[in-house]
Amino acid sequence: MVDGGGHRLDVARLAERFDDVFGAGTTCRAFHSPGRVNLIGDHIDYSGGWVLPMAIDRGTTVLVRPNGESVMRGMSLDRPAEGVVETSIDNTRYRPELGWFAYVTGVFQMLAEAGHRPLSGLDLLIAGNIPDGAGLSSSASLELAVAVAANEIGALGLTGAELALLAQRAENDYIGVACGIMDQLAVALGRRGHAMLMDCQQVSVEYVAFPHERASVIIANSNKRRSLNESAYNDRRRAVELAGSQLRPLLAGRRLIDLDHAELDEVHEILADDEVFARVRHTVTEQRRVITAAAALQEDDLMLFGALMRASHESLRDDFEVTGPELDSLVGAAWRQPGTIGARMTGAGFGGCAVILATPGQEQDVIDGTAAGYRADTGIDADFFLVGSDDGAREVAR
């Protein structure tokens, strides 16, 4: 496949739609933010672990124009029936009736709490092509597009990492989802042609070249919709935090991800709950898989990388219990295809998407075989799309 560029939204057409919705006026500015797929390393970012995501060439475009009033108005072309949502710039506190617009107002609330001067009123038109609820960071993509717009229009001078942390606070403290930093940082700092070996403790990224010429990236949407607020995501995070407190004497200042595999027997003896131990075992073994997988990419060892993807899915299925029958069926069907290099669930789980690496030239065979197997198992039709890597959130030309 061709790396990147195949799924860009038409900014010129969006600008025409902007004028239809908000009226003609001064030229609006356009900002684009990618989605992300995590190649390996799920449910360890909030433990400060290393993960290996990649920003993808599907994302969110936000067109913005100051309106000279004391209100923020927004319309999502993904939810046209809801029309224009409006709130005062002096009242960006969370309110359930804001719905999707809370991801916008949350960014401005976090900016205000961080001491950044408020912007004047704004009109915003939002369009995206990330499947909502599929685990590809549609919420982080929206947050970062808005954050970059606020940063540029307000000349705030914040770095990409600072904007990612601000968007994470919006998700944690405003929306109420206890996510780690991976999604926001991947969306903020993506680089076309590369995966990102990300240190979630230090909020830093090392770029690892991704061999698009040898491995095509396929996203498979199970069409099993999930919602992080309604899932057991927060419960899993609390279990990991509980284990950390119970293991404090053994850790001696280290984190769970710093444990050696050989220490797991001792961990099991300390923890009274087998389920909590299983969560720890995933955290420790997944961290090792990420480091090994990044080295495999650098050494062009795709066979090892694919094997690590499978082991990651099995750990998320058996130890962290976040896959579910639909994702297990989808990934299992992908494993059976001759052209599959590797496959695993991606994201928080509980539905959503799998990521498949396929041999170039065999993508359609992999898709057809996986779709047929998944349909036979579940009666559900999955959606598939090829993606390339992309750059992080940024202003784009009109």
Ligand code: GLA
Given for the second form:
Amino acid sequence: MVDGGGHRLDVARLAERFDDVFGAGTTCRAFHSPGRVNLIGDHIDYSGGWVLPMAIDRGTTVLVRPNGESVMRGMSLDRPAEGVVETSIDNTRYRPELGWFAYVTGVFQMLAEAGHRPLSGLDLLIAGNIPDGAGLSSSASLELAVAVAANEIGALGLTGAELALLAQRAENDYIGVACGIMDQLAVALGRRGHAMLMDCQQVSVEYVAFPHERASVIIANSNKRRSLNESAYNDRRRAVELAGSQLRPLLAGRRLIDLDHAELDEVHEILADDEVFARVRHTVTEQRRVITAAAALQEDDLMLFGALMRASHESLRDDFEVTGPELDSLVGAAWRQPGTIGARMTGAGFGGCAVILATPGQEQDVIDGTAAGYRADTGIDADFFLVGSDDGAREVAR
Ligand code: GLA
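Return one more block: the form predicted together with ligand GLA, after the form predicted on its own shown previously.
Next comes the full complex, and the chain you just saw is listed first.
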């Protein structure tokens, strides 16, 4: 299935639904937060590396109105069967029965821990068009839409980077996913027309113009659900951290990502375990690829950019081992299409989505060829959609 770009959620219609669900009242405010695709640089944000994501024009819209009571109420139009969920504003502590609402209450809990208690409860209506569990940061998108809403409504004056860090803390300490900062920061600080060269150590972003007129961005969903294989994700993180401590004398105050390619032989000698060494090799080489890729984008060298995407996928497949047969087949099929500039898995891996850059005008051929190759290999139908870039989380209408 293919659908085009420009996926605006209709705020006026959502406002009607809001009144249906929560009753008519004062006008609600609306906030929108994008999802993200990572163009290159996976599994190095938590090592403090540089990554190159882009906020996309699919996201999450949240309509909000203070309810004058001391309850937070939420309804997700994507989960209508669950109806309205609620919790007291004095008790936003994590409980499994909160389900999806934990991504909302987690933000309020972190705000409360930072001394920002809401003056009133809120009613929240949520609608999104990011496929769930596909590695396009639907949870970060929801968290940031809520965080920006709380920041604006409470006039808290927090910056986008501060809100991103707060949302990351909600993931790490509340939801229990040991993610890095890439998703939350990309979603908070996206800019239309740009990719973001992100320094995950400094939590800062340099914008790099993205040549949309020369490269169409296609997302290919393998439809192999990425059960954010949390334990595998956390294992990778632990392996990299373990290597960092074993290499401390060699690093002499540097980080793994600062290692030079020429030092890898020495690293291999120190690290007894071949698998741990491979994780380090990915970390070091991926960092290099991101820097080179950002320069290639600035110099309009899309051929080089595409080659680096391929090398990145191969490293994630062979050294980091986070791709899996479905993503390898999907990306392999994309590589075989003449209109493909580059393709790789995107995000955490273990299923989920791939990103394909295609020559404008040849998108349909790339999609058809990739879909056929993937189906022949796996028997699975992938979904494809074109995305544009978008701005970060923001208020969209009152
Ligand atoms: C997930 C995490 C990110 C990052 C990617 C892999 O999306 O949330 O922090 O580690 O995986 O690059």
